[in-house]
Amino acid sequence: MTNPTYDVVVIGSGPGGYVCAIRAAQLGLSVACIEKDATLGGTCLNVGCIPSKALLESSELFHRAGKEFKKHGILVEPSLDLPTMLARKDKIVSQLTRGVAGLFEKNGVTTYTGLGRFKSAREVEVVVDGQVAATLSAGAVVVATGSSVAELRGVTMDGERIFGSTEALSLPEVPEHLVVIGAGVIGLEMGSVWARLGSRVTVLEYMPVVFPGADADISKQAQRSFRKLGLKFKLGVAVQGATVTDSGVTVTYTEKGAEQTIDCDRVLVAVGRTAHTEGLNGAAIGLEGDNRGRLEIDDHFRTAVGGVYAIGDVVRGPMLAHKAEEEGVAVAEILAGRAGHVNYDAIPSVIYTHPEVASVGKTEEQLKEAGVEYAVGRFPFMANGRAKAMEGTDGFVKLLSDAKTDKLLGAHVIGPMAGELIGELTLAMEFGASTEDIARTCHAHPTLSEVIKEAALDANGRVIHI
């Protein structure tokens, strides 16, 4: 058997992997990718990203079909056709997965079905049903292995009645009763899909507050908007264990040192993802874990082994696409010899309900814990009439400046199209930009934008429509 050469070999296919290989490959490098899946795309193409906002697009229609349309004076009574909404979605994820397919064969990038192994830090090995298929020596290796839904310890998981993210985009009917254990991003994604279309949703969270880690006044206004739409929440409770009985599935938890029980025909397990590592045999060549089971890096993505690198989930920070995919392409430019680089402190989230939350920079919380002096600048979008125009008034722009400077340090956004307008200010983060350099930028009228420039007026103490 030869040993196909490479200067790159990329060890995983998701949106970190794939862009890596996709820039090496342009910058003149040879390229394989190896991915362990039947399609390439990783997690977030095939049963992450994607897939679930077809379903909360789909699901907030339906929604919208049947609550609100009446304001507007369409008058419809809406039905549920399951599967064709499924199939919609199964259908939007395989024309991506194909379409990155022909990304890689347009650049150039050897693909490799089967699951990656190191043989030697240099050598990487195709394992396809226990054996070996093929060994690929590189100059360099990235490892961009994803990361899987954690388990709680308690709780197991038979795919059916209890479950994890994945089984959660595809469940063959609507629960009536649906339990979500973890009130973060994921858990409140799918837990608003499934009560738009009809689902009883109770949400269990360990924390006191929905989207642990956000900013406070955001969680609070999302924490209101989730219970307009239906969502019941049990905070600060621990979950102790879930037993599939004859009807259903009964959750225990605790509540303030009490033992609780609730009956559910349905357990969804969202309390978060973790590096993935299974089968790449990276002790063997001294790639060690830290106590999280991510991959240790430097600032320029490069582990203890030399020649070995690690990008995306699998390392440290937000385990977000479009951070890996930062990460992917500043590792291939290294490579190539340029300047690769990632601005962390401009990195932003969102967040798929309704409405939506979106952030970038530091929280209040952060500021104020590491004795910050900073200025802050709100508005709503109730004062909006592109948003009143939408029915979408639910939600404001908080915008967080330094008290001296005036350059914007953290804004965070829930309301309507914020994962768009995020963008605005993840690049005014980006140039280092003020608020007041954001408050003299003409915005269009009547657009939700407006709203942005009315929170940067108001850090200046002289906004206009409030």
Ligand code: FAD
Second form
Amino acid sequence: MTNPTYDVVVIGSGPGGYVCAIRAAQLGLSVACIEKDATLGGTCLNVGCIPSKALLESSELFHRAGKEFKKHGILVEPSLDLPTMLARKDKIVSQLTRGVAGLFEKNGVTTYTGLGRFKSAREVEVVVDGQVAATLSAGAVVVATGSSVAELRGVTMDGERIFGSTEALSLPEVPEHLVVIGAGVIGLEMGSVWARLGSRVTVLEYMPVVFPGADADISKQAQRSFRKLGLKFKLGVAVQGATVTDSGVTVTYTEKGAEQTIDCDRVLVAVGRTAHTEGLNGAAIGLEGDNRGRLEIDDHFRTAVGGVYAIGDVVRGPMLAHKAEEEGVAVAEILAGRAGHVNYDAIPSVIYTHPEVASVGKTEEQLKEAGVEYAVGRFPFMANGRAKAMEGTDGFVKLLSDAKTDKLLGAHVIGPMAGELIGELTLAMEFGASTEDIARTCHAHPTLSEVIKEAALDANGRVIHI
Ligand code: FAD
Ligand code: NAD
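Would you generate the structure of this protein in the form predicted in complex with flavin-adenine dinucleotide, following the form predicted alone above?
Every component of the complex follows; first up is the chain already shown.
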């Protein structure tokens, strides 16, 4: 029997893989996508971006109803129906994963459910229950196998008391005391969810700041806001281990050289993610991982093996769904003989806490280190009418521009709807705009986006409203 043959076989149906498959099919290529899990959409749709945002939204409403509605003259006493909250999240996930299946059908992408395993560079087996169910021949293979939760030495995740982000999306009850290891994106998004629902949350972080790598002003402001929510931080501490006891978990860590312990009832391990290449049999065809296990690629997403490409979390760069999508489109266009390209200087990043945190481009620390002369424009949400009307005055916009040319080099927003506001600033960066361009653009009143305009005016020494 001859193998089914496709121009492109994509392994993995996350935002990198499914977008690549659809774009390649749109460009006239015959495409198959192999997914090992029962539903399409990868980490992002099933256990990442979407369910976490659903819970962030629900928990924020619950929190505001309890703490903020009275400021608006609305008197309610909310009580929590956790099963309904979790079911709403699951429903959204299932609608969206079925949506990807529908898009595959519409675009003529053939789906294979099973583990994708290289037989040779141009042949991929689909393995179901340990048996080869099909062998696909491919003109090109795109590896989009994503990432998995990173483990922490000394801390064994049992999935119940000590767990990663997936279980944190479906806890059966609100923990009395949740310890979060890692003050990065997952730690603070999921820590916020459970804190808003009533958990005491303590965050243990190895570095001396929250969101290490963010612009330092943003990270300081974020920590202040999280403290207001009630999160406790132990920064600059190294977790050594965690032991499940009869009553919960004891976490051991060192602080300034001294060993300390903290008791809690559950522990979320959120110390990063690692590239996922398990089961792929990549080594057999010569696929190389770098020192962090990520597949090495060149500027055109080509691995060292002819005909094999890789995109998304399994390769270098930020582990973000939209970065994976951009790479998926670019590689599909390259495979169709077009010029696919990703501008890595203009990839926004959003943290969906309250306040939201969003950035694009360079931080002030990166500009200093690179010896670039820069100007700073800042404006607080406190001085913005819409933010006041929304009770969303915590935070500011900070713009960094080239001191000589005024070109926007970096933009950082902490405040209400920061994730939406960063769109304008990303477009500005993509177009090579200056802060003068932003300052001269009419922004509707009263909107949060006026804070961006004022920050741009500030960069030019002519702020109006402060
Ligand atoms: P993935 O989405 O991980 O998809 C890889 C797919 O490949 C999976 O379905 C996997 O089952 C499949 N696979 C793996 N190996 C094989 C194989 N051998 N054969 C067949 N199939 C295989 N990013 C954002 O941009 N915004 C957010 O708000 C956000 N929130 C997040 C929240 C959480 C809790 C987590 C964990 C992540 C979040 N991320 C977010 C990150 C985002 O989910 C990832 O960057 C994104 O999913 C990466 O896409 P990908 O296509 O590279 O890989
Ligand atoms: P992260 O890299 O954002 O944060 C991990 C944190 O753990 C860091 O602050 C690190 O210093 C700390 N850490 C590492 N080892 C430690 C130790 N032994 N003790 C204490 N702290 C330790 O990783 P994450 O939060 O797990 O998220 C993983 C990836 O998922 C990120 O790269 C992110 O891009 C992606 N993600 C994105 C979003 C979003 O875009 N909104 C949301 C969730 C996840």
